[in-house]
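Next comes just one chain, in structure tokens: the form predicted on its own.
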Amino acid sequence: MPDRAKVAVLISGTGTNMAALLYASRAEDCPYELVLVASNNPEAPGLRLAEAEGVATFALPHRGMSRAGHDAAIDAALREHGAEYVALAGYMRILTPEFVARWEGRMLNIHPSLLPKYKGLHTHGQALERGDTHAGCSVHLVTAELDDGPVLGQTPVAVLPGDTPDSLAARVLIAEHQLYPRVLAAHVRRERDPLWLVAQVRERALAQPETDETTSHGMPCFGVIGGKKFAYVATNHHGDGRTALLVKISGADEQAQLIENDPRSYYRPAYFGDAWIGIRLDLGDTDWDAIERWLNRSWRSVAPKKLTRLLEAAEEF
């Protein structure tokens, strides 16, 4: 199967959701693997389990450290182990906006409520006090606002007569263990899915002025209406197994420099010559803001001067 996405898990305690992610990753068709379990609590039982299962661990107490300093140390450990995604699993630390921004779109969290209901703590008690017929759990992308990121999946859990916060929490935890691996797998698989990747490029390419989409050489192709092409999306072009964006560049020198600096991400696209560069989209860590900048630069290189002058004048205001 293709290379699996590399996931790091952050825990503070027993790590039962980490264990659920770990054991799900042992399935042959699972698209991710755990490369690190990290914690702010060196005594967290989940660390011992990860070690016993052969997963690398990292522990750093937060006491005596600034929040920013601790987050920077955790971030360094994640990157040292090659993590592409981060899964929070009972990590009882509020992360700094800077840390969250570094992992935007690639950090997930499991929360024991049907978000947007009951953010924060004591979710089960709140559900019972409000007389809800169902509690449940949610997996969401992490943003700087607590428990506020886009929801990727949810599982409702019925409230039974006589439930206490503890009895309800025990059933919700079962649902969490089922939901989290499934949603994480779907999320990392999407990041390598050619259809999803093409859709991301399409949205950004068609946002450029007076642009349309056609098909050329069997590839989605974007150009100024009635004019030159500025971007292609190659999916397994000539059987190379890659999904990539092809954009215009200044020439051979820039092409060679980009490939030398980052051969993992950049390559010379076959049959396109020195004026184009291939940018891999299927590595699981695409910087979509950078892709948007590449598309805009490439569009400007082929757009009529009258159109670019009008745009530049509008940008001044």
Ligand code: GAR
Contents of the next structure:
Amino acid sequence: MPDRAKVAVLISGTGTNMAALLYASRAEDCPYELVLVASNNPEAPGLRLAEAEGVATFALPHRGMSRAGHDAAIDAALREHGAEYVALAGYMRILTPEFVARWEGRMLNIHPSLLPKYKGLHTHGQALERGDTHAGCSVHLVTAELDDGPVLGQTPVAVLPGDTPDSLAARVLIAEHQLYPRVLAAHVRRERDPLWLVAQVRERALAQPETDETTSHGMPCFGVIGGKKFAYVATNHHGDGRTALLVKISGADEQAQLIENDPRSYYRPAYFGDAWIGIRLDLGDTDWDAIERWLNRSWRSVAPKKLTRLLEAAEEF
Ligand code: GAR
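Follow the form predicted on its own with the form predicted together with this ligand, if you could.
Entire complex below, previous chain first.
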């Protein structure tokens, strides 16, 4: 399958969730592959398993290292292996806000409770003590707050009479192994889905003053109302399979420069000439703040002077 999302998994222990993610990725239609399994514990059994299955591994004990230093070394390993997403799977480390910020929206965690209930440790004991009818597990995006962040998926698991924290944990773990691969696949698929990508552009393009959306040759297209166009979204244009944003630039020199510096992300859009650049949106690592800046710059280049002047005046205050 072309262009699978590259995922690194961080573990501290047994790594059964990592194994579930790994074996799910063996399915032909799985949209992700594991490029690295890393751990703060060189003895983690999951590392041996990953090695045997041909997945690169990296182990770095945290003892004697500062938290920031350890996170930076893990981050370097993730980048070296081309990771686009990070899946925490029983990684028992508090992460620095810097590390979390670098992977914002691209780092998932699995937690053995129905969040927002029972953050932290000993979740099953708490569910039993409270007399909950259901325990469960959650996959969520990682934010700076521990076991917080938007929940992407959950599975409730019924509590049985006579359950102990261990017996409940064992059943919840089965649910975890089903949930994590499914949620991770949906998350990475979404960022490659043309409809989702168009919606992201639309939100940012229509935020430009006096802008509306039309369609041109089947492409969603954004322009100043009654005026010039400043952005198009090409989805599988001429069957090239790409989803890309086309925006205005200064001309042939800038176009050539952008493509030379980053041929993976930029291309010369057919039939648009030198004043436009194609920016790939479907590579899984789109920087949406940068896209917003491109849209704004492109809008400024076509907006009537009276509009840009108003804006500049407003910006001075
Ligand atoms: C899993 O139950 C996971 O939900 C939990 O650790 C276990 C790891 O098992 N994670 C947390 O408690 C995070 N707060 P595994 O190593 O076999 O995947």
